[in-house]
Amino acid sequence: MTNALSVLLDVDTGGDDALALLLAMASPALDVRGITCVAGNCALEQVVTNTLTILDALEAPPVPVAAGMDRPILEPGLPAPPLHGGDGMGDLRLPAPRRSRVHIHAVEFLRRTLADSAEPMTLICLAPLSNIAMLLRMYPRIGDKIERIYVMGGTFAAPGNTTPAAEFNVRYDPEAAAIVLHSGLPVTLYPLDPFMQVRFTKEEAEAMAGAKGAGARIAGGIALHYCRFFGMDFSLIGDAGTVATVIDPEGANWVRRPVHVDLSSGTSRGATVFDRRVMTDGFAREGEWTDVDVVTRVDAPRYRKLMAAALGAVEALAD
């Protein structure tokens, strides 16, 4: 694609990742070179099936999909969150996929794709970071072929969603998150703070679910599932906000702050701790700290319209 940003997506599809995939595949600003799957929102096999299902429903070009880590680096993993439904995508009962995954491990697929690229590529990571951490540990020089890593994960000032302190993607594999965030590579973190800001109303979701385009119908169906599950009159676009930030970075406000991933065995395990102090001279920090760019707020109306426009459903928006 001319002038499109070459990206690799790492997902644990899940409804929120499905929304992100819908946006990424629909946007002319992105050239998706491959999608890697990891356990998280669902078991790995379900993640792969859901990812292939979305691509089939969109009649997408033959984007390679690779299966990767089926558990965290050290822990056995967390139970699949019930909010995504029995199949992880709101139980929409989409047809079984016809396409297949590639028959190499996701870590090796990432290595080969990055190594073969003439220019450094951008990674959009919407899941536990097990695949990416293993890539960086096994092939440390591959970092030279990574332009930037966008990570949906952690919290900045918001509370956690899996524990009082920790967000799901980081808490699922804290060691992997620490490896990636402390790698020294350019990282933009999209934490729960902006994640909670961009939403569609139930009425807008209903309008999208009745639209002609497959992407809009799937997005509307997933949003309606979340409305029902939480008993709310709105649904978040979730991980799709991370993709929107890659497509339209001017819609995001961010700060650069030192971050530390809590790897303790206590109640704060998996927390992303940021040093938000104005004055730090003369005060020591314990543990490993690395500066990352943190998205703190986004232009929600702008990203709502970006998402709806990509899905051909602008008329579904109330404003």
Ligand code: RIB
Given for the second form:
Amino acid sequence: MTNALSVLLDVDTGGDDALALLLAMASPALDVRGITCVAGNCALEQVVTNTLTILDALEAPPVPVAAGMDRPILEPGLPAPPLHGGDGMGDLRLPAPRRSRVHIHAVEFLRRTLADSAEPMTLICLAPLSNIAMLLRMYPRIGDKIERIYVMGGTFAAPGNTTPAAEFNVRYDPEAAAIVLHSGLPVTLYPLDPFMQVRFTKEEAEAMAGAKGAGARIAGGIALHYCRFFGMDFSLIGDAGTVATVIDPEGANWVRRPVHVDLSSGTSRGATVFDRRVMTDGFAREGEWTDVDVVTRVDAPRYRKLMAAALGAVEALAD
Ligand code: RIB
Ligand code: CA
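Let me have the form predicted together with alpha-D-ribofuranose next, following on from the form predicted on its own.
The next block holds the full complex; its first chain is the one shown before.
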């Protein structure tokens, strides 16, 4: 597809990052020009292995994969959340990857790829923002080659997940999130509010797990892992919803609002505070606030179908 959008993905694969990779690699609307890895859902080396494993399982073209930051900019890093399983990707026991990473740091890979691109590129960030923040700080002019940054992170009106106030990607590296969200670059945030909306049922996941295509089997296996872990009869497509928003923006509702990233050391550290007041003229806002586009809701049935179609598993959907 000649008018495919040139994108770079930043991931902490991670079960739901794997779902996002499955969607991005299958979509003719996206030209994935590189994938950068960062510590988050699991240690950096495991993130790299999981990412290469998914690409091998899909027999994907040789898209460059680079390893980046192995810890946040300031903090030592949070423990790997147990929900993703021992290997961070649902313990599916997929074959070890044959393909290798590129041997330059992810930040340098991002700089070179963006600098060499004739046109500005789109970043799809599904992980702690340590790589992206370092890129913007080390190369302040690189923003001229960034069309838009889509970020899965934060909350708009929803509660947090990692803490009552904060979502995992932002809480894992709050300083990095502040650098990116307050950069003034075009940012679209995909927070937990829509993240929690798009689901597969356990039955749909079972149908996918038994499907012919490798992508469908992997997606079904990951979804069943999450169903088991949470003891629920559904599983979220998670990060893949962010990719769906890039592919099919008509399926998303968004507003433009000022956001502040809480860098305090208290219980709200890593919160994304949005000024949702209707009347703000003449009312104070203390600290740093930056307008971003934020997705508040998505058309979940539409994105379920988009995801299932990318997996070649539309028949697995109950409706
Ligand atoms: O809070 C959800 C986010 O944190 C997702 O990107 C998930 O993969 C983890 O990185
Ligand atoms: Ca992620």
